[in-house]
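Only one chain comes next, encoded as structure tokens, the form predicted alone.
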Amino acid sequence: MIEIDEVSKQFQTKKGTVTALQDVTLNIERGQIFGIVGYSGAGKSTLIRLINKLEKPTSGRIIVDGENITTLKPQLLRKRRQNIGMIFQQFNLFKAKTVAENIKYPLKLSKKYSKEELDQRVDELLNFVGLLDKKYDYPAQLSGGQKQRIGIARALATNPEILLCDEATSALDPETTDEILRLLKRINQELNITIVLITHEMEVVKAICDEVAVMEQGRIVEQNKVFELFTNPLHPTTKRFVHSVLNDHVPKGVERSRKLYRFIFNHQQILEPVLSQIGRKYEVDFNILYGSITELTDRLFGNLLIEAVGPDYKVQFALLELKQHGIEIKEVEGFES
């Protein structure tokens, strides 16, 4: 659906050339959410702005449905722009029209439908996103919540194929960012809408992504399903973002002394009480110090911060009979005291 294949973008500034991305080589399936996450300046806004060629890649192409857009004269970049939606952070309505008229901006842009036809699109999309009721209010009368469930209805407008999101919650509080992510996997569900979401905020990849990418520098330095990525992230700024959602830090004043080990359990393993069966056989005393079940992709993820206590033999045998059955264990080290 959409292949971004050894992409770079540079920008020329009073200072230099500064690089925003490099080399950045991505697939995306049709159907899927995909997120793409990164702290502040990693790149990932330009990614997106690549997709709809908003921005112009210094090197690499980007294919989109199998059309290269790197390439295309204005006349079918604007065509295919139309199959491309985008919803912004700052939601970008036009204050000084009616949630209406900012919806049939596009279509009127396309000059193909007759004001009957709009009318009835724009009440179709007020009614998918639950504000028909502010059909004629402007956007100053409405909350932030309001104001990006019409930038969702505006960029729906014309049909498209692909939704792409910049930061689509970061300006809104947590009741109603669950709300818009709501909307968006039911977009998702109900119209087959492939949707690229842009975020800093794990708790959104984890709410609603499919398959998720990590960038640093400029640069993917983790790609994999959601749930493989929160249970097994490799690289450090994938365990830093996953470790910010699990809130997982082993806690203060617990002695180095101690033998701390982290079990990442699956769906399976949480519905099985393997852990105190397996630890009254070795006579092994499994002291929880910190635990949590997550729900990704419709599967349970377990983590769970314990302490061994027993002779060391006796640890060592239940945690490989443990690991026999599918738990993954890390043994902490280095932490704080």
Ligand SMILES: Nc1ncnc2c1ncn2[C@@H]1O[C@H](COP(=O)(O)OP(=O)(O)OP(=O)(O)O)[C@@H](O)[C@H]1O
Given for the second form:
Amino acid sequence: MIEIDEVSKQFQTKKGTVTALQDVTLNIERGQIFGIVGYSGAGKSTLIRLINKLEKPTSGRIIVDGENITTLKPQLLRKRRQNIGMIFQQFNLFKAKTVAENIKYPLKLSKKYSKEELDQRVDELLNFVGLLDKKYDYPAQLSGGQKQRIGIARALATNPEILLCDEATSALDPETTDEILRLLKRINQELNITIVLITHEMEVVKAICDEVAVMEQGRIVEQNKVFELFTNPLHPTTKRFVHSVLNDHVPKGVERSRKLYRFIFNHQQILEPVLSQIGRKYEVDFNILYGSITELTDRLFGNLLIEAVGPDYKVQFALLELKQHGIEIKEVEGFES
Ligand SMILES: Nc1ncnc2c1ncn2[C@@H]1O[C@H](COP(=O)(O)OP(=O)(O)OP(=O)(O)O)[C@@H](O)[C@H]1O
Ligand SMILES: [Mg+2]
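Next block, the form predicted together with this ligand, ref. the form predicted alone:
Okay, now the whole complex, with that chain kicking things off.
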């Protein structure tokens, strides 16, 4: 659906050349919620702005729906843009326009609709985002979450196939963030819209994304399905992001002499009492120092920090049998005590 092919982007500034993106290659399949995470300045906004050509790449190609938008003529570009909605951290609503006028704005640009059709579409969209009663209000009269819903309604007005979200929940409190994320999920599932979502919060990725790319200094350092990325992060930056939500460090005060292991459980293993069964069989006590079970894209993922107490050879047998059950086991070394 969206192919980004060896794209680089440089900005010329008074202080010299800034490289925002370097050799980025990315393939976003139709129907996904695709997350892009990275710290500030990683190049996330630049990347997403290339997709609707708010920025032009310095080199490389961007293909949307089989069409190379890097070389698109202005007239066709306008048409293409109607196929891509975008929402922003600061909502970007027109302050002097009512909610209804804000939503009509992109439809009026295309000049295809009668007044009745416009009104009907506005009602439809407001209904969808649950704010029909705010039709004649001005943005200043709305809460942050409501403003974002209107931003979403406006982005959906032209029936796009793609919705780009640049930190769409970063200005909102956690509860409102959840509401907006649920709305985005509905948009993805009910309207079958492909969503590309930028965030610096792993919680957001965990909540709704199917696949995710991690960016650093203009490059994509890792990309994977959400479950795989959370359960097996490879790049140090990815590990930092994953740790920020899984909280899987060794608690303070645990002596370094203890033998600690990290057990990673998948969905099926969580539902069975393997740990206690195998512990009993080999007379090994598993002492849980930290544990979490997380729901990731409808699958459970267990992450336990465990001390194995028992004679060494028995511990080894027990660990072996746990591994045969598919539980991933890593020895934990070098932790701070
Ligand atoms: N118009 C511009 N002119 C000059 N430099 C720019 C411009 N836009 C972005 N940059 C630079 O490109 C780099 C990437 O910026 P970008 O806004 O894409 O990062 P980001 O990952 O979205 O960061 P944040 O999380 O803070 O929004 C930064 O070094 C930034 O200063
Ligand atoms: Mg940004």
